[in-house]
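Below you'll find only one chain, the form predicted alone, shown as structure tokens.
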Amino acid sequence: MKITTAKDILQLRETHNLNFFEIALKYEVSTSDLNQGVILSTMERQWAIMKQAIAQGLDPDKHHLHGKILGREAIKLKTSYESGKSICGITTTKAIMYALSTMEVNMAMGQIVAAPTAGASGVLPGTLKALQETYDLEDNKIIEALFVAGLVGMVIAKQASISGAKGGCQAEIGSAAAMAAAATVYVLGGTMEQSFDGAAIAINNMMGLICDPVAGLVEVPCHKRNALGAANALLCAEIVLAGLPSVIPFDEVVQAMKQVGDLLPACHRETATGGIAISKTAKAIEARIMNDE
């Protein structure tokens, strides 16, 4: 099975009458020497993981979860949540609160699943665990729409990037953003090609954004991107299934995002020497933690 571009699943479902988690599965069982039950459970125990990142980082005794610069910061939010203080809603401010605790795990070190790297951790689990929560979804559902992730983000990377390193954090947050958009639109009960509007408008939203890690590590700006990438799903797929749909296609927004990304000079691609890592506060940051070390 073949799979480039999103016009090449739209026809998939035409020729084989297959939604989008069934060809997903199908495409991982035709690229691997797996079989569809090792496949499927594989993706069971990522969404362990990734429940357990977001259990781990709001619990108030693993006082170890804490990078160079931050720690413990959803607990802040969630606090805020409990005393009725949510501006964004419940839905959105637990997404928002998920992917800050489950990139603090992995500031920390510890074990995350990389959505699609971990620098993104944080925005598919964070927003789909929110999901689960106030649709009363069942895991296997989730499930299914973390291959529907999975494929949307197997699509960006083979038309642009997922890496700072070569497309900004655009490749990064906004693909994480793209896929969680897409998911959530499916297991809201909406069409492939909302599925596909709602990644193409992430991305939209996305577009030009630097990689500019403060002390090169994964914490600042990265975590709280993280929350912006989910919040950015949960509108998009909030917009398309009004049925407010994307005027440019998701395979042309993707080309897009690859042409921006080639044309972002080398400082604002996750080299710490451009945007806020080299502004006064971060070189100070960076010096206090090399004095540490």
Second form
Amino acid sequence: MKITTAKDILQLRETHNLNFFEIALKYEVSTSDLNQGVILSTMERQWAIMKQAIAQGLDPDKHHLHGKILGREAIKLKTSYESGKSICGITTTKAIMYALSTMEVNMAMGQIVAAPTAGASGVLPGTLKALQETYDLEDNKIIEALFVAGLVGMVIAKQASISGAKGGCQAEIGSAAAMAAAATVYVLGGTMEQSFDGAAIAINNMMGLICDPVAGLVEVPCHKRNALGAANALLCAEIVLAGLPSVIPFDEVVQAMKQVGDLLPACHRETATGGIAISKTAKAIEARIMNDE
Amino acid sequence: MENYSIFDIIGPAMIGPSSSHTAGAAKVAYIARSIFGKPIKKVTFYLHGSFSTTYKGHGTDKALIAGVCGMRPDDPSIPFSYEKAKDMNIEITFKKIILDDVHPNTVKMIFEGLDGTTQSIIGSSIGGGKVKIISIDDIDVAITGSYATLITQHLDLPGFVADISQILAKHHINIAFMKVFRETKGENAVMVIESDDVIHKDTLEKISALEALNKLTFFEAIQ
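I've shown you the form predicted alone. Could you give me the structure of the form predicted in complex with its partner chain?
In what comes next, the whole complex appears, and the chain from above leads the way.
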């Protein structure tokens, strides 16, 4: 089963009469030679780890969950949200809170699931956990959505890149947001076209974003950009489900992202030699971390 | 074009913070430990490129140590690997190195066994937790760890490759990839066989009996 583009997936739907999740499952069976049961239980495990990371990051007793620069921030958002101060609305506030929580576990050397990378690991679980709570969704539905997200990410990886070192942050958080947007549309009952439109708009909204990690660490700006990715995914899903399509088709947006990524100078691709990574404060942080070691 | 699994995208399950600097590092060291295959007295890590500049910030040191102690990339005790190495009496040293024409995230590992033997293994973390072992005892190789892997270190004599493939065929092992690497004709060579199936003990014993064989390694696929 050969899949490279969104067009291939839409074609498969016509020929096999399968939904988005079923195509992803069929694809995985054909590439891995494993049976459906094993594949489904592997994804169940990934979702269990994602939920566990979210819970750990918000656990008031886990004081040790701290990176080299920051930590214990999602829990502040929780306090603020619980006292009725949500600005973005419950679902979005939760999505950004869960995205931040996952990233705090990641920076503290806790267990997470790369989705598609460790640096973007908060976006997808943050979005899906918030949706699960708002819409009272079964775990099985979320697991189906993870397959949809995985297939969308794979198509991006094949046509462009999901690595910040290769394509900048647009390729990491941009891809994660696209995957989460497609998954959101899927769980809320949108069509496959709407899933791809949501994913296309999500990438468009982050086109050109550079990767400029302070001191080379997966903390600043990665942490907050995961929150941005989650909010971006939800807004794109809302836009397409309201009937607003993406003017540029998904595959063309992905190809444009690749061209932009190829033109990014090395200093804006994870080398910590450009963007905010060379700001005065970033340099001071870098010196402090070097000294501590 | 590379064939992706859905779990290359929704995965790997790993210990943070970086798939290249942490998960990949743990996997490189885990595979290297399997290749060395003996009780370890000492490991010296020579860090190249981005590994050498940011290894402490990303916990690359802890991940590498975890790998040589036998922890997988998703083992929650990776942050405590220094203690684990101490318990296992494995002596650890980190040094910096500049290697030619390799990926920025590369490490050269010198293993020293309790039996006094040493082995040099070089591996790269090539992104998203994927890795490649590129050298064993100065012979260039290519090992990904994504398949069940059989490695022979043997003398480059006629018939050796045919003998191995016959044994595997007889035991119904399907070979996915097979490559032979050598330095000089008639001298030390390395063969890497990546298979869809786990190779069982009786098959390995048959291979071990081959005369040209110096060393045999087998390990299962690592997610």
